[in-house]
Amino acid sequence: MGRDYPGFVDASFRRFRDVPELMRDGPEVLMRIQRAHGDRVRIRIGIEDFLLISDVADARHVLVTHANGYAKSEHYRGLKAALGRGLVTSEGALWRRQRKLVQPAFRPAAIEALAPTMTECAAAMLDGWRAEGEASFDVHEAMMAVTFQIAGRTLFGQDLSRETGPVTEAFEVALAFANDYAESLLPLPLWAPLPRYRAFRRAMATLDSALAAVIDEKRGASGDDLLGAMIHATDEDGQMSVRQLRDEAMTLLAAGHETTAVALSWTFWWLAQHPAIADAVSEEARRVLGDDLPDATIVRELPLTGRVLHEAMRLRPPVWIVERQPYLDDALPSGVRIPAGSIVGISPWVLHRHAAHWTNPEGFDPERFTEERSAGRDRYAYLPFGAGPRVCIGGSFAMVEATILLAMIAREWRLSLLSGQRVHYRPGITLRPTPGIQMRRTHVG
């Protein structure tokens, strides 16, 4: 028997087919039952409690004024197994020390440094493209590629698809890994003797290798990349380990690669749906930029840009689930209890669709996200990167790449939905498009 949640409404799970289409449609779920329950929910899954907070006070609480008092869930098994104790995974005094560490790294001149290395990508995306011509491509996979491009070379200085062509093989492979196990209802040990196990075993020891000798390069050369950052950076308790610098190395290397792919290409796919805002982007583009290779500066100056971007990771946020266990019994700000270790789940997603907050919720309309529009709106309605003392380090980062990448592609080329094809998401760590977006490009103007 499960345990009693009083303030919570039951909405269990009693016939085998439901967690299937959970395991499926997540985020749809979720949502579907927020609207018919309410913002506390309590979710039978097997035998497991979830607790489902959709109510903004009680969001506040347990990722910001009460952060310290909850750990992340056992669910992130599956990204620990492949980033290790980094700044997503670790806990405590280990994650403070490590935040405190790689803050600096992210500051706003740090960013705006890195700015070139993104538009440099960037602009050797789009010379491919040119070469090409106007073609038919997967826009996820592209987004993908250049992702990771930036990333390899802001991180490490160095073009990981490139140079290190199994690095990339097996980084996919870590977190393929890494997403199925963290969905798993019956997780297997690692050491588990089952092909893809084994094949994730030799993906962590390519890994492990290529970053080792990474690590062991930079640290006698000074470095202008966040891996040189982090290797200097020092306390009282001196610099990182080899294997903390490893963790953290991975963590930023998948956050900064996958979740800015994600956003992009959910944008691009709303933005083939509505003509008139791409048209306006792609003005807003050529007006601002002109000629020239942006930098992190000109990011101020594309609001519309930045507007869309924002509600396309409104409607199709890459991290659509956070979830939480209290060390100890806790109260939310209702007084509704949450006994310890029970499991909490916040959706962004269904957040981002909360009639209390968002006018017509399920459109596209960017403008909502204007000054005027976004006044009285509770900050903690919208959670792209999170919120409180975890929220994403890397979220300027992002939204600096991301806005340069969309500006610079939508300037010069307009991108179409293929007919014929039905793009869903994949409910894992992130909300990956699938099977992918088929699109063609054409020459704007």
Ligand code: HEM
The other form holds:
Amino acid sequence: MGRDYPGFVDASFRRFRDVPELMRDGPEVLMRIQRAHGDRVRIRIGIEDFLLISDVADARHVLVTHANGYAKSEHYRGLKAALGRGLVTSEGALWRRQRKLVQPAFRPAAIEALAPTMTECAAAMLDGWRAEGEASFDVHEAMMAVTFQIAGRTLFGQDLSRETGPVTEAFEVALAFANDYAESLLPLPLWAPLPRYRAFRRAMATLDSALAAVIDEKRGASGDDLLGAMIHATDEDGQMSVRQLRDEAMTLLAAGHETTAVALSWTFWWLAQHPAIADAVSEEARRVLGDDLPDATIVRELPLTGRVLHEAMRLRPPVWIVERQPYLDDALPSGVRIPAGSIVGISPWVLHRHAAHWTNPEGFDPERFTEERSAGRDRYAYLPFGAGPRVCIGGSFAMVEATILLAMIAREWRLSLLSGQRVHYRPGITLRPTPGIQMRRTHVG
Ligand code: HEM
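Right, the form predicted on its own is done, so what does the form predicted together with the named molecule look like?
Following is the full complex, with the preceding chain placed first.
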């Protein structure tokens, strides 16, 4: 039998038929459990225990003040297989060194220097839309394409989507495998002689050699993209090895593009259901941008656009769960004990709807992010980028990118939902809309 967790309410999840629901509706199931059982719940899934923590003081303890006592959970094994030991998946001294080496590439001046690339990619996409005219399309597919292009160009100085088809494909295969592998209840070793495992190994070999070639080529050049900055970053132990650079490059590509695409796709989905807010976003973009191509400083001048993005990420946080495992037995501020090795889950989806912090939590209301209405709200009630030492390194990058894209699209186009579709989310590593979001774009004004 399993362990006892005094202080945790038991929401045993034993029936086999519940597991498919968890796979399909994970975030909503956790929300139901929090509403029914409170902020410290033990959920038993098969033979595994999962501790859902939804108290902000406990979350702060795990993610921030006692972060050193916790590792990322073993459920990130799929990501580890694809990303190696990059920032998202490494621990301890290696993670500390890497974070220090990579951090300067994300300082405000560096992001400002990357903003024109983001703007160019957005403008190229919009040129295509203009040439095609009013049309129906899958907005998620479009956002995945443009954020992948931005990631490729800001990271490697190359348009991965256009110039290197096999690399894009290999990347998709590797990440899809990582997602499924992370979720699989009985993962086989990576060398398993099965077709999907073989395809994954082939994809990783393609990515390895492509990245090694790019790294080699960039060694001699000055670094004005993220990879260049990482290649030239040095500490007392010297520069990063090729292997480490490969892992960090894969990590940034994976962590940076789908998350932002997911945030934008859901933003358009919400705006389509709130036409008055969509009009106000278009009006703000036209007034502030005029006919210009925006730069990074524009973000400060588009406060409504920012609030809309935050409200969309509150209701559909692209990273809907973060998981940790304590190295040793630990006690949370609420008094309960966490045995060493237990899986602890903190869900932005749940915190973002928690009755203690939000009124009308299911309503789409960007104005809740005005300074006035945010005052007094606990900082840990809203965690789209996580918190503490492992907070998202790309949070500002993502906000600049998403604001530029949303504003440039909204000043020209109104996006409305095609009727008759049922959009759900797939609770993988991110919260992708599935099967996509079919929208019609029409000219604004
Ligand atoms: C809307 C977009 C994004 C969202 C919602 C998001 C969310 C997150 C969250 C919640 C974490 C913390 C995970 C944890 O604590 O277990 C994280 C970590 C991370 N993110 Fe993001 N992210 C976004 C965009 C980006 C971008 C654009 C990049 C890079 C270009 C990036 C790179 C990373 C990296 C490297 C980490 C690991 C940091 C570490 O552990 O030191 N993310 N992200």
